[in-house]
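What follows is one chain in structure tokens, specifically the form predicted alone.
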Amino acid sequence: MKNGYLPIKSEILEIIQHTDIEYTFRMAYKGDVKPGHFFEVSIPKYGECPISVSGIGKDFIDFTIRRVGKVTNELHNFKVGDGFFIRGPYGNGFDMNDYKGKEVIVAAGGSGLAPVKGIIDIINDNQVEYKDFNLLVGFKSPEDILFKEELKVWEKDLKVILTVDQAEGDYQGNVGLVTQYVEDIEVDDKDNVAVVIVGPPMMMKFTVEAFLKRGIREENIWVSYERKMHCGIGKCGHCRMDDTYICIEGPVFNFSKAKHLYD
């Protein structure tokens, strides 16, 4: 019987710095992974924490990690060639079959761009399989923008609205909350739209409301509830909302189900 708690040690292949506190660690890994999956990342003596996959390659996966605690603070001291322990993938992830042939909209806030980056990469590489694609992404400030190089690539062929909550000086981009730009997204057929929303809880709440006001049906909206996923296999109960284990049935939910989940 496979022991789901046993981690494997993975080597750091590359480290990409986005901001002072957010780095992407490219890790050696072979196996089936979907956007939206997460792994439990651990360092002996420091602990373990859940991290979503932000990139998927033939022999690697990416974790985009913010320094916010004991484990992640220590991770940021690691260098290429070092390794740490991972176990997973866990969760349901995003099923791209739900989005093929549709007008796909991804709305992300801050580090919420990381778990949906895999969706954007797949659509960018297979554009003929999707009717249309829009990315709406917001950050607190220009200094907080993640994946700047990837955004330049996506902007060449995809429709991208990038905004920041506030900016100083001569910043030339959009300023305002993500919700302010929902109306700017062109939708040809509201019955053939798939909207994916990931970000801080309040951003998700009001962005969902904004799309519902535009006439997008609940069953055409997906969200990801990444929260308190300690064991990853439905044993500890820390992530449970009502009788739903987020680490097993989620973290990706159709909004028609997600709207019924409460702590």
Second form
Amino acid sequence: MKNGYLPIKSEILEIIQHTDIEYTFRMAYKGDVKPGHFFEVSIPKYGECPISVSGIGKDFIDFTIRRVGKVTNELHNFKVGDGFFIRGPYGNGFDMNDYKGKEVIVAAGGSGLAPVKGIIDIINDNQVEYKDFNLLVGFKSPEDILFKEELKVWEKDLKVILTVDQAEGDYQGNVGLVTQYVEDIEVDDKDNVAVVIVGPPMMMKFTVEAFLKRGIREENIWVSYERKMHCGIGKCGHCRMDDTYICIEGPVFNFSKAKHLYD
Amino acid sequence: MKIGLSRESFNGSLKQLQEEYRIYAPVSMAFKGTFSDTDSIRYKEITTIEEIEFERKSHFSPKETLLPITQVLFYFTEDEYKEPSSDEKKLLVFLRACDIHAVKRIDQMYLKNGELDPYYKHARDRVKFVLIGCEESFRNCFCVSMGTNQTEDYSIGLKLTAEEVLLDIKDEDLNVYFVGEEKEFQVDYVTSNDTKVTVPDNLSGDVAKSDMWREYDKRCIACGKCNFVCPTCTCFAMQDIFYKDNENNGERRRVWASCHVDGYTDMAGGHSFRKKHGDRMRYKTLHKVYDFNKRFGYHMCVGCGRCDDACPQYISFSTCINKLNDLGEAEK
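Starting from the form predicted alone shown above, please give the structure in the form predicted in complex with the partner chain.
Let's see the whole complex now, leading with the same chain.
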């Protein structure tokens, strides 16, 4: 009998530091993974936690992990060549077919950039397949900016609005909440837009509202929910919203469905 | 096959059965209750019929025979892990109609919602049920309202009289264990409870916004007893522990979890949902009589009333369902 709770050990190929507390771990992995999928990441003795995939390669997957809990604190003591346990991928992930041929807008807040980074990578590599692309991403402060190198690469070909909530001194970039910049995104045909919004609950709520206000239809907005998933396979109950299990049917939802879900 | 046999003969059969089966039944444990001088009635392995508590409702449900409170998923050393060796003995569980209906709900979650749970499946494949008939309703039961007062889904049906043990053996594998005279009888079931509920059929998610939940903000103390005694609650949390004498070794377990208890929704970084206790009451209530039904086509609650028996704050779940119904009626 297949035992879905048993993890596999995966080797750390590379560690990329973004901020004092956020690192990307590049892990050896072969298999079919989509942006928006998540894995249960674990270290024996410390426990298990759900982490979304922030990058997908032929022989690797990336996890961008903030040091905020028991498992993630311990993880930051790990070095290249070490390994930790993973099981997955879980969830539905983003279906790129929903976005092909459209003016795609990705709006991300803070670590919410991690689960959608795979989408940006795919679009960046296959630009002809998408009519247009805008990235709107916000962080708390200039020190909290994730994927600085990637942002530089994306900025070459893609339209990127990077903003921070607050900045001190002579910071040159945009300052203000993501919602303030929704207006600045150029939209050619409102009915041919696909908006993906991922971030903290409040950011998502108000960013969705801002796009709806701009006349984008609910069916053209997608969100990804973060919940406490202990099992990832529809058993433990922690991620249930209404009659929906985020770990099985989500975490990615079209907003026309997501708006009916309540905690 | 319907037969009657003496208690001695029945005990002889149990003894034979024990070679192949672990036999679980509700047992009264004197002075083990929460309050002074009270008993605790819960599931234990038994060897004779005299050990079984037939007179009172069990405080805990039989779910722990299939789904232990703490279950080791695997043992680990630094780099390796090993699944626990599995118990191959079969299980024979004595339980009532509502609890047999509850097993269907557990099956739904562990066998049919997402991928199969191998630990539960292993237990479920080995278990057979002995239905204890209910001559009369216990306090707080509302099985009739929930349609769970009767079941045909058992291996053996049992009725106890002063003189003998009457058995309706449906499972041919078990025939050989019991010797008795053929006797016509019906396994008892209740047809009416003092407590009655009307589950509203016109609910929508909007009821989540109702003021009725605010009553429970203060009344509910988020102890989680209602979840732990419920035969249909199936939530668990993952837990890693390591051994004190060798910190490199340990085990990953799952333990029962409660949607009422603090920490249930906590995520790394401090986000959480349903901080108010009334919202937790709402989350549980709607799962039992609204959204489980929406997903699977029947209600989760089986009306055993154990939540009402257990609540230290005297919150009545059946009253809560009826309040929900009143709310629906008002909107009609």
